[in-house]
Amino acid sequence: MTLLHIENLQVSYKTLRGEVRILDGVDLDIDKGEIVGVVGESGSGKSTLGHSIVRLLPYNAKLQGKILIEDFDVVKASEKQMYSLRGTSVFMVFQNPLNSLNPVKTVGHQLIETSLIRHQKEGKKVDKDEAYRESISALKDLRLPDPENIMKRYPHQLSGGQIQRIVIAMSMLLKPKILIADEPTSALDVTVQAQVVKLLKQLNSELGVSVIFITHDIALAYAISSRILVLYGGQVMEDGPSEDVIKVPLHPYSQGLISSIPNINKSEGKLKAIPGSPPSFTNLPKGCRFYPRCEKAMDKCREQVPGILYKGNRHLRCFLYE
């Protein structure tokens, strides 16, 4: 069952440069208690897929294409019906969860909060014992140590592991059918790093919700994901399962990402970086976008701009495989 659709999805801003377009032509569709990996450097736009799908963009921010989840039309819908969306349906838990949290207001108060509004949402009255209760078997739930004593603290008294389990906390007191993680764990250490990817996995087996795990490292995409979206430039390069993205990669540039990952089995040998640097939005190639980085790339690459192709269970936008 797709629970949501992403159609030819365009995102500009109009800047004193013209408009600048960071997403040109996205699909995706994601099933009910699926993981997607969305992979790639800084500046890709994977983020910009994130904020879209929750419509939390800026206000010179052009929006065009489909996003539906369910029947729900996320492009054309009133502020105040986004509103009703985001946190039931969809929930964004950002790559610096500090700006998910009121820094005045303790960590109890914003967790009951986030409880009463659910059950106002879904018309339902609990009062304030009840959302307390809640909120204490939320952290409990998720290996947070004496919950009791966080819910009276503030956020700066936490560490960042703790701040973004208490956000993902919220995300489960929500019980949004969609969990768009943004680089969660790109601030902390390899052992709360891994906590973290180990609740999203919990809460996508446990209540079944489905996740879009946003992630400059394929490695980790590969790590908690079924299928990974490599992006480049604002568009999508390669699609496809996990497994097959990871041990056989088609698009060059998903094969320049693997390729930079240390492997700890060699112990010789330089690691391969991709030559050069993503392109500048106000200055895009005027053929394939990794043209100028790609080292098959071939005459037509530099003129024409790949479509998407489908070469067994896999989405790609390369002519080397037409």
Second form
Amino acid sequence: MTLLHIENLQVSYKTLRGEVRILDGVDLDIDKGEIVGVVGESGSGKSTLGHSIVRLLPYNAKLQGKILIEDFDVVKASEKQMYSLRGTSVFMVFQNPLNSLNPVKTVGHQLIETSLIRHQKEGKKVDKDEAYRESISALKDLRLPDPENIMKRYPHQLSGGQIQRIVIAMSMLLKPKILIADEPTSALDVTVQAQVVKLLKQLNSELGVSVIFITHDIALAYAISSRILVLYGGQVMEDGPSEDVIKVPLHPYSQGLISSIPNINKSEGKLKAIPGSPPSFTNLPKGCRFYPRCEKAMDKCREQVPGILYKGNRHLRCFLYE
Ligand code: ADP
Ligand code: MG
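Having seen the form predicted alone, the form predicted together with adenosine-5'-diphosphate:
Every chain and every other molecule in the complex is listed next, the one we just looked at coming first.
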């Protein structure tokens, strides 16, 4: 069952240099219970995609296209409707999680409130003690030492990594239908990262929460998700089952991302970085956005923008597969 349907999403930002289109023709369908990894280099538009789904874009953004969460129309909804959607249907853990917490309330206050909101929405009456216990248990699951003490602190008294885990704890208390986690583990030690990945998987398998896991790290996306969507310059270049995308990447950009993963078991074989850098949105190449960095570029790639092709269970934006 399709939970989230995105079709021809276009997001532009108004800037001093005029309107700059960042996301251009993004399609994405997510089923109930799926974990999708959204992968791409910094600046490829991953966060913009996440912010579009919860409609928390900066003031200078323009959003066009279709975003449906079940039958709810995110693009057309009123602010009030969006407010009630966020948290119940969809929750986003921001890349900069400090923005998600209220600076003048303690962590405990905010977690307890979150737990109470969820119970209220489920029609259950729960007292504050129960909500407190639930909050402590969520903090423990996220391996935050001394959770009783953390509950008493204000956001500014905690580190970035601690706050990130508190916001993830919040998502666990809310149990939304779709959880968008934007680089949720980038500020964490690898051991804590592994625990967060495990908890997100658990949230998915036990409660059927669909997860959109945004990361620049394709190996991490593979560890958590059943499907991988590769973004480049604001467009989807490849979308398919994780196993297939990792083992047999088809798009030259996905191939480049995979050959730049370090392999601890192999001492021979140098890492291969993708030459060049991502395109500037104010000066996009005329044809395929990736062609200036692509080893397999053909004449056509310089001139024409490839459309989306369907190859088995994969979506590809590349003339090689026409
Ligand atoms: P990612 O998360 O993949 O690193 P982002 O979605 O954050 O990418 O950003 C994509 C592009 O949009 C970047 O070039 C960034 O500079 C630009 N951008 C993001 N927010 C704004 C904004 N409010 N105004 C103008 N440009 C923006
Ligand atoms: Mg980002």
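Numbering follows the first chain given and starts at 1. Everything numeric in this text was worked out from a predicted model, so none of it was measured.
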*If one rigid part turns against another between the two forms, which of 25, 196, 287, 92 falls at the hinge?*
92
